[in-house]
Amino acid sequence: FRLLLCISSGKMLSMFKSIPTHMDYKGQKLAEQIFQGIILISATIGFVYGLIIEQFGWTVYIVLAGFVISCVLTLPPWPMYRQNPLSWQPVIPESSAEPIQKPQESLKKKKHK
């Protein structure tokens, strides 16, 4: 029993670190406009409709709905956010043992000569 839950938790393991956990600035951006929109109308629609039937209660309930699926749609980073990745600058190997002077210590050092 136990060596089938260890393979099974390798797996189950495997599964959850191969699922993208990252969104992009653009994709961040999104997601946010989607959020507020989302909770911007479930707001209105429910402030607008517990007037009609003066039951504030449902004005609760139509924005926590909104709430739930607007995090439901933006939480997650679905692939929607993923399309703009970041291109990083590859790594400079460091070819002498002399350390890289940045170029703002060079010119306090030629200022003070």
Given for the second form:
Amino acid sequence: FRLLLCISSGKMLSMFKSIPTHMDYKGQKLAEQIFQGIILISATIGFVYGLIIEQFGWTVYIVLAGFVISCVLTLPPWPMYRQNPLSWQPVIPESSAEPIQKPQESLKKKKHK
Amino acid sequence: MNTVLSRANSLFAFSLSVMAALTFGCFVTTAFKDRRVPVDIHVSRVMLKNVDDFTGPRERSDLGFITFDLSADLQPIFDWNVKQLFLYMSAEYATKSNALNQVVLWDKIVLRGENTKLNLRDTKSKYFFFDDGNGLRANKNITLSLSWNVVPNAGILPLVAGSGHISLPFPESYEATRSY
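Can you now output the form predicted in complex with its partner chain? The one shown was the form predicted alone.
Below is the entire complex, every chain and molecule, led by the chain shown above.
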């Protein structure tokens, strides 16, 4: 039974690791603005509501709700965060005539990432 | 912010910072509030004994028994930054050997949401009223007062004295009860 569990969790882990979670730069900026805005708005609403009903517990609950909404909106890579993908250089086919330029090009590709 | 973990880290840290700022705001809104409330104390019976005191350096010390009434309305103190109140009633007096003595006779914890109107009748003191010596007999002036500690959600813990106290003299001899 334990062996079965190890195998299944190993497969699941590799499955999770293979799900693409990247966003492009404009998408990252958008995600950051979205979650900052949501948390700040829920913080002000929570503060005012807690002040009115005289219970600090409600302030915490409202901020927690804002946190959960932000998680749902910004953690998974929705398509709206992939609207401006980077334009990579086209792949240069491998040729044996240029052994010197190859390591330079692989260096360039690493920097772009 | 390229991976889920990186975004989650950023989001969580931001939320915690915002929560800390809100807690500070909660503290600021109630920092300068006056937490005194009028208190009414009335003593109905005092008895004085001279007993063996094994905790002190001498053979026999004075031991007092007080029965009192207490009434106060604590509702104005509770706001969104108060978690509970720790009330205690203390007796303060002077003797020939010590200039200032303070003894706690009774205490109570009042949580938020509990009944805030304090109305005790004929309550006996909770803790022993031992004197350091024999200074309670024929003492002219013993002052009972109610004070409380406000335990907040965020901020300082103020120690507030209630605005009501009562002074009374103790009996002249031992084992004699005195009614008021």
